[in-house]
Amino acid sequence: MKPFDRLRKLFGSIGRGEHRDGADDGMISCEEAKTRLFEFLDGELAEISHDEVERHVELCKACYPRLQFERHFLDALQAAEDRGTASPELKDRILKVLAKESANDSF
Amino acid sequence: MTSENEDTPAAAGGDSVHRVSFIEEAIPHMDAVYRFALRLTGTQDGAEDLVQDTFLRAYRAWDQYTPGTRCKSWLFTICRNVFLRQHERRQRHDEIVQETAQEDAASLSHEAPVFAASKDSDPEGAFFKSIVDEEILEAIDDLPNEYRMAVILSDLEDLSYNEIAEIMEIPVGTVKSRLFRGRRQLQKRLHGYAVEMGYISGTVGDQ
């Protein structure tokens, strides 16, 4: 969507609150968007369904904070865990166990 | 994709090929398996033992692995099975799993009680960014086993619902309901923590 369209849509939605089924712009309802929100954020929706939710949450004043809320939550989870690595000692230990296993099995 | 076959001998006579391909394909996933094991066991020692058992079993069953398929998922499946077997000796592994396969994943996505509670003071959930990593990991560690696995595999290891379904040996619908339920429990706990720490105004435990 072009930036201009996005702005127009954003301003257009102010004060309108939640979208209802059959809204004039053809968007899916807030209910539907929320129901698919986690799958949307997880990248698990088929293309058409993904686009519908994306369009809705980008333009709906009521749903945008909800999208950000879930996003901040999921980002926090991801950020909490990006360091743990197996120690070199553990790697050595395992390679030794495997070598021993091979030796036991060889004829 | 089942991993359990302890009687499978290492490829007889083809030891070096067997070993080389295992080292090339499986060993690079050790860090990911270690992180998974650490979250499952909660201790470094426990995690290291679990990783060792996982790789030993994987090595013995390497003939059953199909080259080119998702090796990481395959290792996670073994890791989960080893963990559950060890864990079951101490307590019944499943405290929670009574839900049916399709249990309202959609409504779990739809309903967001913590969002509703913090809507006025922090509508976009910025408070999540203030929470220290240790608190988040501790909250994950305290989830019931089956929710915890789904959350770890999805949110920490970034696996798809299909991959998680394979690893946990459950339908995709159940993956969704466990994952979403686990996330809602985490949100509740992290919100309570944020209120306690004064990151956000509100009442602890008002959900």
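Only the largest set of C-alpha atoms that superpose within 1.5 Å between the two forms is called the rigid core. These numbers come from a predicted model, not from an experiment. Numbering follows the first chain given and starts at 1. Compared with the form predicted on its own:
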Contents of the next structure:
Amino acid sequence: MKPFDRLRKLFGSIGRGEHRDGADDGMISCEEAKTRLFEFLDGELAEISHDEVERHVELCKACYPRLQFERHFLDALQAAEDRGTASPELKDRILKVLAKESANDSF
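What would the structure be for the form predicted on its own, given that what you showed me was the form predicted in complex with the partner chain?
FYI, this one's just the chain on its own, none of its partners or other molecules.
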């Protein structure tokens, strides 16, 4: 199970109108928003794509927590880079997530 799947479980089930995989309202799907998320955060999307992702994550209760997680993760990486090394706490957290992922993938 991937870390984002774990987060999804933590936030519980998604009610009607809160999850946008159907994209029947003209919005992009959750999957499409997820594939563009890093480019969105890095400011590397064309204006229309940027606006589509921004609109999706602002309205989708399933994707907004993922956006916040990614922002915090990138901020932590930037802080580690600015210091020249990752803090022992950050290293510990990353290694624990990787170990759990490896354990889950082996089944």
